[in-house]
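First comes one chain, alone, set out as structure tokens in the form predicted on its own.
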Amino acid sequence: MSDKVLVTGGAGFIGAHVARRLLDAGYEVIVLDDLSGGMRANIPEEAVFIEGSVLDSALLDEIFHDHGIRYVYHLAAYAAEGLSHFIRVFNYRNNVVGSVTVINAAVRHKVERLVFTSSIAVYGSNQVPMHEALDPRPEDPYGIAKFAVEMDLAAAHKLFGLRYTIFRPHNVYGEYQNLNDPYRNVIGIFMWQILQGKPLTIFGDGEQSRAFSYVDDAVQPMIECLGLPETAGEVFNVGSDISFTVNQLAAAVMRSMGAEARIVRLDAREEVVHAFADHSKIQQYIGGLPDPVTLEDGLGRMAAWAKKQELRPPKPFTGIEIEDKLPPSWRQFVSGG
């Protein structure tokens, strides 16, 4: 019988790719997702799907017991980094308490490895290129939550022997991304705006830069780590090495979509201006990784997929906790709790 892997958040963007790659590698996959952000259609047919929340400790214990879970990929999170300032309780409940609930279950059921998807948001600003030896200095509640879980994993390993591996992807894009989310994933937002015949909205002058990572480049090392005992207890950056400004990205997205769009400049928001990472460590541990997919190639793949998707109006976020300094362009998509 093949090894059984639990993928939390497997109906979401990166989780759907992880589930597929695990199946291709011969694992048996159980997906847990509450469908608050992901979509049932993203889940591969070969996977067992259980609808539920990582906050449900009893459900997690039932899944671990009934399916004999050997490995866990924990990707369930609410990953709207910019919005996290305004939904602090929601952010910490879902991204910290939910993660710790999964860690508790993994300890109780003695899994062999827990793979956690963190973020380069843990580094904060003015630390480029970001590399794993830096002291994390997160500047927003999302990054703080991710780093808190990283520290909790280290504590769980020290006391209970829980084996884990942490990956810090950054600005990941590709197929299965939620095109209807107005708060995150700038490439998805740009493609949705083009498909709707709307202008592209850019915060500030557009000279903030990111290394945009095609999803396969982030996911492949995450799958391969299970077969490498030396990756246990380690933290790895994964993604692309080449950074682009948001202005350059907007032009590239228009080329990939075969359409021109007007650009509307919005007031600058509170965000890290430049974010790109060093990936030499992952290359040392996992040799033979292919060169990252170029932005042009990756955008072309995503654009071909996006043009086939059913577009829906952006789903409003209900439960804003702080409205002060909320970007005006987001107000149409939110409401208080």
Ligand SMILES: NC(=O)c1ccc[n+]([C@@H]2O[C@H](COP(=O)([O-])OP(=O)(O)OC[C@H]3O[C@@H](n4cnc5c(N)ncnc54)[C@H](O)[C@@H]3O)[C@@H](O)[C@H]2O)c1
The other form holds:
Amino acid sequence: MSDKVLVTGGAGFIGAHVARRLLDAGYEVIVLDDLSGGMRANIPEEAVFIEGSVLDSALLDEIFHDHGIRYVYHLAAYAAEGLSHFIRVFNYRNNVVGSVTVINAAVRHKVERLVFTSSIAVYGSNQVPMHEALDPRPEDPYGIAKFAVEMDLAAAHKLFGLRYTIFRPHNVYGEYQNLNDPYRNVIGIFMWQILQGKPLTIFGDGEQSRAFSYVDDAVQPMIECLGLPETAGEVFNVGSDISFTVNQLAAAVMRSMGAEARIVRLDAREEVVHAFADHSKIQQYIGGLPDPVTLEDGLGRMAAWAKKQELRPPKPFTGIEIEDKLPPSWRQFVSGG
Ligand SMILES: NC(=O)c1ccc[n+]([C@@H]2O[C@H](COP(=O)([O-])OP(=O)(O)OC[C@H]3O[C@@H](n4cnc5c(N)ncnc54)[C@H](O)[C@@H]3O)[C@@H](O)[C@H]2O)c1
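Switch from the form predicted on its own to the form predicted in complex with the named molecule and print that structure.
Complete assembly follows, chain above in first position.
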């Protein structure tokens, strides 16, 4: 019998890739997802799907017990970093309490490894290139939540011996990404806007830069770490090294979609201006990783997929807690307009 792996958030973008890779590698996959952000259609047919929340401790116990879970990939989260300032309670409940609920179950059921997707949001600003030896200084509730979970994993290891590996991906894009999320994933938003014949919206002058990472480059190390005991207790940045400004990205997305679009500039929002990470540590631990997929190639693959997707209206978040300083372009979603 093959090893059983629980993938929380497996109906989401990265989780859909993780689930497929694990199946390809011969694992049995159980997906737990509340479908708040992901889609049932993203889940591979060969996986067992359980609809529910990571906040449901009793359900987690049942899953771990009934399926004999050996490894956990914990990806479930509400990952709209920019919005996290305005949904603080929800962010900490879903992303911290939800994660700790999974960690508790992993401890109780003695899993062999818990793989957690943190984020480079833990580094905060002015720490580039971001590398794992830096002290995290997260500046928004999303990053603070991720770092809290990282610290909780270390505490769970210290007392209970829980083995874990933390990955900090950044700006991941590719097939299965939610194209209808108005708050995050600039590439998905640009593609949605192009497919709707709308102008592309850019916060500020568009000179903020990110190293956009094709999903395979972030996911492959996450799968390979299971076979490498020395990756337990470690944290790794994963993704691409090459930064592009949002203006450059807009031009590249238009090329990939074979379309021209007008650009509309919105007020700058509270965000880190330049974010790029060092990936030498993961290369040191996992030899022979392929060169990252170029932006042009990755966008080409995603564009071919995006053109075949059924487009829906943007799905607004319904529980905004603080409206002050909410970017005006997001305010329309609060009033339901
Ligand atoms: N996409 C990126 O660029 C990126 C970068 C860094 C880190 N991450 C992290 O990677 C993980 C996956 O991100 P993604 O981009 O695939 O996001 P996603 O929104 O596509 O996937 C998250 C999934 O979690 C599910 N979910 C949310 N709350 C849940 C809950 N309480 N119980 C059960 N399921 C729940 C959603 O329905 C969704 O399917 C997240 O933890 C995110 O913080 C993503």
